[in-house]
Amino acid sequence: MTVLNNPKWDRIYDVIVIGFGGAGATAARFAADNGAKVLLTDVAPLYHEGGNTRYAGQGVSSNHNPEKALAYYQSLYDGYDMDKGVLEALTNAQYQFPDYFKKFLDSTPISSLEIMKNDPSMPRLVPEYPGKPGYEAMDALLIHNGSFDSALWKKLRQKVLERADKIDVWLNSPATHLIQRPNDQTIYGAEINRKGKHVLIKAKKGVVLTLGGFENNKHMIETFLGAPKLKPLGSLYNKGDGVKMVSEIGAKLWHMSDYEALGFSGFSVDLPDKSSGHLIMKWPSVSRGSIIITADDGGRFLREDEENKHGHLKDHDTYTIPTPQLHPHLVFDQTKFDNFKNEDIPEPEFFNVMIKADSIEELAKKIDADPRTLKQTILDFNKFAENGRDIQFNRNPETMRSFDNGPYYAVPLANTILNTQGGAEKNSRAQIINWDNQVIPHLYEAGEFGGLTGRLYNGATNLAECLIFGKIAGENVVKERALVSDNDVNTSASVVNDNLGNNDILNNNTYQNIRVGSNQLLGESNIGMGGTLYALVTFTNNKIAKVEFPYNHETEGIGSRAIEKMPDRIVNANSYNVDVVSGATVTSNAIKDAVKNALDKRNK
């Protein structure tokens, strides 16, 4: 927190929105539509903005009956206290989403329930907890028949860019502190690291926090979640900046120990050179046959064939995320290895990180497990398989086969984290409150920072929060009384320091510097994850000789797989029509589209 009596402002805006994901884009858009001049700032570099909205499934939780939906969400709190008014704001707005999509997103929504009826392969995430009171009222909406393709995010981002006269966008510009008036604790600005300088930006109407969670902050993960190691599946830029800022001003915190995961049983294959995990939604083979998931000591600690609910597994009368481990493993025998060799493995590096041993004791030593524990675990598993009953975790006996006599194999796993829910507590108007349950003047929040989920998560609710509370925050902050002092310039937003720039996206001219040779063509595609993807295609003797990407804005650790592997496939086939890279489908298709665009130019 920065308390200043008479600050010298570098810029003056009506509203500052900190965090350019789905919630931030929505808050900025609705503040601008209500007459505000807005600064939208984010820590991520150019074309990596978007927060977790960019990586999410793109579904938005909705309902057909707000009263039943309220009962459903209340049941998910499982004994936790929750402000009924906040939940009513959510469920009432969810009910209005069909009109919201048409009016504000230029889209006719598509029901996930309808898609699931026609596509058995669609993950059954809606509703996430069937059987809970009111579950039959729940649905999730999409702006088109597709998922995990950033379609909703691109729409929200475009709505911001269409308002460039009212919304300035700063990227690679993290906010570090909120600025609070000393006399009444009102928030009226923020300190931002812009172009290597700490600048003071005034917000005459207020500040909206939409920074996401702390999935990439190891200290916060250890402190609040009690986990030694979690691999993020979403944005690499959610580092808990919001938690730091609101802690300085005495905001009340909630849901700090709650987080979601995804992947098979909440895991991904642990690749030591990757900071993020590779999301694999379905991989039935890892829970069929002579295969188990082991904890650090070599013992089983979950039912391998249970379908997880955002990482949560059945725990007596509720659902919890199993205790995260430092080095869990998939452990299997030669028969299962042979099965894997004949399958389409969704993790390309699976066999590269595999560990082999002739005996169970040797394998245990190689994976840093207790040899006696691992040996007894496999003996017990074999007995369960032979008897047709898993008395430890109740795994379906039809999925179990006794281990053979070796050799044995292990593949390292990592517990995943999709997003955290913790942050400041808010009321139904999206205003942040303090520990005395009093509103902190002129301070709002939306999205995953201070998310509503306090116990069990219903799929697609976080994106619903982005759209609902982003709109509520954007509209309400503009209604605040403007804080004007004698040293302010009397305009709605004043530029005091012209060296800071206005819109880092629209002012970007990087691609004008791409040099295209006489035997080259430049293709482009807008269907990737990170904005426009350019492919520079070199031809030799009328054949594709090289495919390069002058600037790569695709997802780190995920899209980069396609960036690395697709060029060789295209060159070898002399065609854009090649197989996509497993786990990087969106980027692969964008590369194919960009190369096709270049080839089309050659054929004209």
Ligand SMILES: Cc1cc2nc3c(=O)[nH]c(=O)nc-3n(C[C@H](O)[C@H](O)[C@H](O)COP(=O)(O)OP(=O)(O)OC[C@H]3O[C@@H](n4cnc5c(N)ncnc54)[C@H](O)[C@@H]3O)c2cc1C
The other form holds:
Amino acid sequence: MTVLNNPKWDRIYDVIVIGFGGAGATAARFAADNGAKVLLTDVAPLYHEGGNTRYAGQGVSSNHNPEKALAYYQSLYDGYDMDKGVLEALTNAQYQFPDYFKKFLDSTPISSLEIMKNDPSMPRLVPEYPGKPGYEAMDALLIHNGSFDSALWKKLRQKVLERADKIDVWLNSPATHLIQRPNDQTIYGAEINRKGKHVLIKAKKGVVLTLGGFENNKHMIETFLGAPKLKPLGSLYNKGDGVKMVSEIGAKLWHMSDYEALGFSGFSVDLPDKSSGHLIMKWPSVSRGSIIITADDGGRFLREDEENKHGHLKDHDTYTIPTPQLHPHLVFDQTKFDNFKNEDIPEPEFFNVMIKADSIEELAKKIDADPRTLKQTILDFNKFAENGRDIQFNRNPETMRSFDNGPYYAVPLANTILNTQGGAEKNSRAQIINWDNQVIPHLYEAGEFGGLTGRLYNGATNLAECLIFGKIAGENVVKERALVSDNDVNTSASVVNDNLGNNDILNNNTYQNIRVGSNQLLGESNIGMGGTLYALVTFTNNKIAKVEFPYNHETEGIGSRAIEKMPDRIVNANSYNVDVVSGATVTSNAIKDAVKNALDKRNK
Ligand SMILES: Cc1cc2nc3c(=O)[nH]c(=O)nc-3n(C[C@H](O)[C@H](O)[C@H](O)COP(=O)(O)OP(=O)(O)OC[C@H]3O[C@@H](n4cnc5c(N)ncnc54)[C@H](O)[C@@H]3O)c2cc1C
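Having seen the form predicted alone, can you show the form predicted together with the ligand?
The next block holds the full complex; its first chain is the one shown before.
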């Protein structure tokens, strides 16, 4: 279904953008502003669009000197080849970001360097490789004074919805194949699974691929990343469809083995019934005292107290992600357990998933490690702690204490993944090229699909790529010569009576189905993570008796904790003004905002 001659099109647009995350929102917006009628399609259901962009820290890498920034980025390739033109496109545009933010995002951006100066507890992710040439020119910007709150994503999404006359938005609608003209490789459409039907949509000017990476494709993770299992920290909808699509049409691939991780030492606590990981940025206590991180065999495999660079740890003269394990564990003794009991633990399930044993050998059996290896590892660790020198990994001796006589404990960990970088290779105009380095006509890309990071990742570069290459792709695709044929006369983008629909976000009316009783009020808030949050507040004797959330789309495992706990707090206080649930601040505040909105209606 890839190479088709004169197909019967179900609809015709100027541009199709595949994937509604940060890159897709940007490409669609700039294509529309340059006169195109755009279809923006996403596989995810309503309020789950947004991909990794929605979950991101929202930091956007920028610089104060493009020449120095270019030298810095070039040094991150560690000898790998990289197209200088692509890096120049990045660094020149990064330098212009303050204007970009003002003009296109209605924001005076905030410098992360400034925030870090005032808050020493912030992880040192900007610039990620101090000491590399030109590093001092790097910064990262936030759209406002807040992170991990979807703020940039919401702004990008709003810009798309404001252009509803020019951009149609389809959700639940995965693109499955690109459609290529037989004679000259030109891409002139895509096959999309829409409302249970495979429809063929023509793109007169071209297609932009912004459909993210393969964080949720086990086969690709095994094949390209060499990992048995990685827990995604972001979207569950990025399944490597872009890699499949461009493989069919002969695009050149790059950066397939590069990915980023996060969390303490690149891990999260492994919660077996959760498909995604819970991001804990910093947890110093897990690398202090009689505690180690073990590989599958029970041996240590990294320096536990090293601050990771998006999962990368020092590896001789470079940085790499340590070989991912199938069942790594935190292993510690009774003294450390007692310390944990007196701490504020950032993972609520920590004690529930803990494994206990009276001896090290018994613990090894319980965690499927080799008893002799684990025993020897702890003997060695104790010796290093006593001698004040870790000759295996050089951990700071001040962080090491010998294991006591037990009992012993283990907590399962999961290697995490933020995002992959692999995909098709692009040039500085965001055009995709083939294995002969020729442009594949009318095919563009932006964002983490075919990301430009090839070895070492400088924090916040992925979102910078979304904004920069999304704009480049959106503007350039519109400049293509329109492909028009006799067949096209019968269909047009303005045809709306084909049951395919035009805007699944604006035409969504689920909230109208919420039944509001005479003793109830419905409040809403748009400051959460998952679109509009509705709070249905029930009153008895003029007091708040119940708070419910019909249709909430807050993040499972994080926001859901606030959804669970906040109603009792609000009912008990008879007020929206209660403490937030720790680790779920964004959703807690959205709940407070929605309940306040309901109460305001009562007061009117
Ligand atoms: C927890 C976390 C924190 C991060 N923090 C930062 C940060 O602060 N700064 C930074 O620069 N980067 C950060 N990153 C990385 C960054 O978020 C991503 O690389 C970036 O958002 C990717 O944007 P994108 O538009 O390319 O892809 P995405 O935002 O992932 O969007 C891709 C979209 O494509 C859709 N899709 C997939 N397949 C199909 C298909 N077949 N058809 C149609 N649609 C499809 C998906 O549903 C998704 O909506 C973070 C990542 C995570 C997970």
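We call the rigid core whatever largest set of C-alpha positions still superposes within 1.5 Å between the two forms. Positions refer to the first chain, counted from 1. Just so it is clear, the model here is predicted, and its values are computed rather than measured.
Once the rigid core is overlaid between the two forms, P66 does not reach a Cα shift of 2 Å, moving by less than that.
Taking 2 Å as the criterion, T538 counts as shifted between the two forms: its C-alpha moves by at least this amount when the rigid core is aligned.
After superposition on the rigid core, the Cα atom of V595 is displaced by 2 Å or more between the two forms.
On a core-based overlay, A573 has a Cα shift of 4.6 Å between the two forms.
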